[in-house]
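Shown next as structure tokens: one chain only, the form predicted on its own.
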Amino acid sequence: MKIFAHRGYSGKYPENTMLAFKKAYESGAYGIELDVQETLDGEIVIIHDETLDRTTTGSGYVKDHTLSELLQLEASAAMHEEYPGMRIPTLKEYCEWVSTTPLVTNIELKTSIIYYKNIEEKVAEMIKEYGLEDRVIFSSFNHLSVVKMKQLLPECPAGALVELIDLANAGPYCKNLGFEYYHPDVDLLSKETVENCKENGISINVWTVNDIKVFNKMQEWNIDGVITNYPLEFVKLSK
């Protein structure tokens, strides 16, 4: 079962930092699971909540921010005494590191919310720059989102992210959109969908397993993949 770091090792280290992101591949994760939006002049930054308080030093909405003014602030809110110093990274800084590494990449846009108008163009074309077509999975619980990014990059793999409900025919679904993944919430998901998935060709990444009982399920359920804060823990389970 591939082991992707939410956020990267986010359990231990501020999520959707480079920091974490390095641990994560430190860990022996098989990927990173991270966040994308955009600033005020058009920068794809790596960030998961729309607003800056719950994790930086700011305040308001990523998108009414520049990128100079975004790299001022901490980005380690929750951690800043064991972890001064954390910058809110760009897609473009990630990039040009994790083509050093055979990580694959699971980009969440976020776009449900907010919608960037050309974000998906954005990242396609980061994503060409440092030909990493081949180790990037494109998901959104903003499903038109994925579906774009499946025109632009028809090569890379793409998921259904859905939280709140087990999608109904899951399967047939994410089959019928042409993408190869179902990205469900663990605590919702059921056997039932999963071979429904299987059905029809469809492999599923959970979010986000932190619990090892829940893991061990995931296993016996054949599950494809997991998301979890604790990469390094879930690792040697996976061996």
The other form holds:
Amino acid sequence: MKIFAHRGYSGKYPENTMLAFKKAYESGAYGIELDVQETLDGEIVIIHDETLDRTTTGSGYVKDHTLSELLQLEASAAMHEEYPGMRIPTLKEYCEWVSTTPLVTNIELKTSIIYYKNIEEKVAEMIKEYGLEDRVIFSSFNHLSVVKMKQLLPECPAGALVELIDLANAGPYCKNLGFEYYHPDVDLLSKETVENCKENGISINVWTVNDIKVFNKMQEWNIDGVITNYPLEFVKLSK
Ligand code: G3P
Ligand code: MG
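Show the form predicted together with SN-glycerol-3-phosphate (G3P), please, because up to now only the form predicted on its own has appeared in this conversation.
The complete assembly is shown below, putting the previous chain first.
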């Protein structure tokens, strides 16, 4: 089973930082999942929330700050004592680094709460610039964003990210949109939905798997990939 490090190795290191990404690579993970948002001056940055308050020393919306303002902030929040000097990474900085590794990156476009106009074009340009077309999977809770990514980069796989529901017709739904993947919340995923995806040729990457019993169940169900905060632990258990 493929192991994706959720926001990097976020169970041990500050989420969505270059340190968490590098530690995920060292853990032997197959890939990394990360979240992208856009700054006031149109730069793509890697941060989970629309606001800065939870994970950084700043406050307010990402969209209301320039990149140079964001780069002044500490990005390690609660882990500040242990890991001082962390910065919010840009997608460009990440691509520069990841292109030197064999990692696959699941880029989650955070466009379902705030829609960043043309973020898809900017992400696609970046992927082309670094030649990462064969090593990315796009996903978003905003499926229209994923459709747009597919139009821009048809060769790149993409998945429908869902929460709050077990989409019973996930297989045909993803297939009809031209997606290769379904990215469900592990707590809501049923065996029937897994079968429904398999029947329609849709692969599943499930999030967020941090419990060994749940991981074992996903292996029994022949899920393609798990997205976890603890890549090192699950790489060891992966068949
Ligand atoms: O992409 C899987 C997972 O990251 C979705 O939820 O809130 O952690 O971005 P969230
Ligand atoms: Mg995410």
